[in-house]
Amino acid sequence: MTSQTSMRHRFLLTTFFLILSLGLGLAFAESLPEGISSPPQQAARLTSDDPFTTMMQVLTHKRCVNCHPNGDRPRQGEDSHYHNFNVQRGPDDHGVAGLQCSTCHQAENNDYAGVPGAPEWSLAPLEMYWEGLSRVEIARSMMDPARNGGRNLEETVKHLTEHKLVLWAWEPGVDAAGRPREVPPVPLEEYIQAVKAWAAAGAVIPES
């Protein structure tokens, strides 16, 4: 074997190992366990959700939509069935005479009976229905003073992040069988930060 051929073989071998090392390194980065830093491009991919998307993961969850029905009957349960006992909205969104929301729903959960509770338990006004709407349609509705109770942006953010009935979604207690109710897919503090970040950036609603 000539010296030139030997050098060519060494070059090809070195190139092969460099490519192999790079491939293994990328594969390893994709499978890094929690707590270990990943390359910048991987970190960007993992945190690509924008504040609007994060916020709407909560607002489209059953814990919210069950109380924003498209009609006069609230939804309940993990399958969002119609409320038991033919409960109706009533003239002020608190139920009909003799069957007010407060008859069963108190200011806190009753885990013995499996009845959820929070201050000001009620249905959202009918013009604020979210059931059946897309996330964009929900956002447009909640930002429309004609449908959101006349709230401006600051008041809407305050409602979404401070109202105790809204925050109840993260502490929904257990059902009548003692099973914990499902909470929204975003932790409370992360949700609050997303709402405020979205508002601070101009409360832009995407096209889809």
Second form
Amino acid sequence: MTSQTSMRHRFLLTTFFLILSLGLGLAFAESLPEGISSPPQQAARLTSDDPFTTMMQVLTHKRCVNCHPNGDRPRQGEDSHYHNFNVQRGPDDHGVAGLQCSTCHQAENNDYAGVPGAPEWSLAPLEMYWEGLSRVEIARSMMDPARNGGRNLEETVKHLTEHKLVLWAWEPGVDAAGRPREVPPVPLEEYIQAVKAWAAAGAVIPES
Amino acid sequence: MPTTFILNGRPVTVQADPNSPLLWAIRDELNLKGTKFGCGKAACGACTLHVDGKAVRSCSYAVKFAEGKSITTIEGLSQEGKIHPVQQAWMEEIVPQCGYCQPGFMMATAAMLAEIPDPTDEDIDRNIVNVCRCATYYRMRKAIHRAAEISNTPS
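Would you mind giving the form predicted in complex with the partner chain, to go alongside the form predicted alone above?
To see the whole picture, the full complex is given below, headed by that same chain.
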């Protein structure tokens, strides 16, 4: 195939997809319910520095979600694999009789062994699972007293910004090979400000 | 800074660095060699002992956390000259091969039996996750059931 022929093919293909996408766009615009000319405003308003977005960048991070599993087995590591050694939730979210969280995890990181630690190390109760949820679903769960331990907004903000186990995410220590664990993508102070700003503005949860 | 705790029923004070593993204070300073070093990463369980009755992996447990607590090692498992049911069962079932990891297994088993007196196989799978390179797991499972039987039989 000559380069001229190849260019012609590419031009025709590009034109075809352009027309197809325009057609699809028009078709969807025509199918929108009366009175709605664009996607929901709340979703459209969100930008990368929106307090909700900033907050959820942290809450969807593995340092949070690994201990909010959807089931009775915690996750661990940067790839969120099941916790080694068949570790189980146990009756009170602190492990089973012979293998409690505190069998290995103490009140602070042990960087000699690579075992992470913080006060009150435990799994979130099962009803507070976040694993597999979207950021909006996590936020709804977080604000639902039936799924957030009966917390009101003030108590939820306190948990999110002051609980030492939550704040551990920014000082997660090193793993067994001595590699630093990944921290959430937002600096701690920025995250705290975002949580408080989001709550002060009414704790609105967008549609998406 | 010295750290004081109860070890096998008796008060002791160690001079070890508060951030060093309790395992080394017990083995090197207090000269109790039953608790073993395996992986040093809280993964194998050879160093398991009890802190206030709960199984803890002492290779990753800083000395400072032991302050004021009650520590039990394999040497303190028998009480008042009476052998612990776990020790009895381990002998009856001739569990050890090389034996190195066995104290850790026995301490983990004792901690489990204190709360689950009659464990099922599933309980054992969930609670006893130490590592044995000789693969004595089959005999250990039998011994754990036997230890429960001994514990639950009125003397």
